[in-house]
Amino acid sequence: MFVRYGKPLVFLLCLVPFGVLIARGASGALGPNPVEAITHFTGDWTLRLLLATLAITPLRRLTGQVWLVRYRRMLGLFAFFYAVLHVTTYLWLDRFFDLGTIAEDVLKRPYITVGFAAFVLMVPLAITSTQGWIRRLGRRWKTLHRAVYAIGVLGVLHYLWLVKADLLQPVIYGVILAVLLGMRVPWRDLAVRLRSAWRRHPWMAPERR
């Protein structure tokens, strides 16, 4: 049942945060600083959906459920959707498209620098997410979309450098990201290669006395 109706369900679930944000705005429940509230809300959901996207491959390998891959593209595109809302809130509601102030922020504030870098990297991934682009790029498509790992790292750094006191949430995201990336490392193959290199090059071994 879930496999059959999974895509519409996941689509609606990914829209729930947006609906919550609209409802809060309409009811005046965004607090004394609504721009900051919107910025943090959309940033949080960008990172959460990005981590959910990165979790698909490890979950597929652990469970053997190939159908999970069907939702990776949708989760990634929704991560980009919330990233667009996040950046638009900053550019429009926070800085009123003041290009001078924006440029100064990008150059002088590291958390904004890495945040913009992450967003710029997300753009080509969103554009090339269609079947047509997958066919055009061939093997290069996978190479391009490995940029999602760098995006995840930059996203966590952006959050970590943004907060000044409570580091718990960005640290949790960082730990989750580290686990998800670590699960992608072929540890067994790496160990075999290191042992082989050790045997081929005696100078790599510790000095024997």
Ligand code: HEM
Second form
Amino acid sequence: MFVRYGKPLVFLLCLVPFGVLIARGASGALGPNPVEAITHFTGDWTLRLLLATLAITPLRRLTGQVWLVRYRRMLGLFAFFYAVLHVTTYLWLDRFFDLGTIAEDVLKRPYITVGFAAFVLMVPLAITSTQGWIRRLGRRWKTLHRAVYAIGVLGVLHYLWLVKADLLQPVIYGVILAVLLGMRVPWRDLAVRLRSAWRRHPWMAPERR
Ligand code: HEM
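Since the one above is the form predicted alone, can you give the form predicted in complex with the named molecule too?
To see the whole picture, the full complex is given below, headed by that same chain.
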């Protein structure tokens, strides 16, 4: 049942925040500063969906549920969808496409520089997410798509940098990201390699020198 209707269901679930945003906009419930409210809302959902995308592989490994991978691309593309809304809100509603102010922001405000870098990195990943590109790029596809880790780090940095007082939320995102990235490190192999490198070190085996 879930396997059959899973994809349309996840698709609709990913559209729920967009629906909420439209409903709030239509009913005037975006508060005194609608542009700020939209920027915050879409920024949050970009990061949430990015973390959901990054959670698929560790979850699959932990549970052995291979089917989870079927949802990874969709979640990643929805993260990009909310990023496009987020960036468009900034470019259009906040900066009215004034290229001078935008360039100044990107160059002089570190949190914008970092967010901009994250968004630029997202573009090639979204473009090459199709089966055709996976086939065409072969092994290079995997290497390219490792950029998603950098996007996660830049996204959290962007948030940490822009927050003035309450760091709790970006710190929570940061901890979740650290756990998700940490679960990808082959700790046991690393420990074995470090131990053998340490044993081979001249300090540990002076008799062989
Ligand atoms: C060109 C790229 C980007 C620009 C110009 C940009 C700009 C902004 C701005 C102006 C804010 C509001 C700052 C404030 O009110 O003080 C914001 C908030 C935020 N952005 Fe971005 N952003 C970009 C890309 C991204 C990306 C790629 C992500 C996620 C991976 C992201 C996640 C967030 C988050 C989580 C927030 C805070 C939301 C909240 O306060 O609840 N942004 N961004």
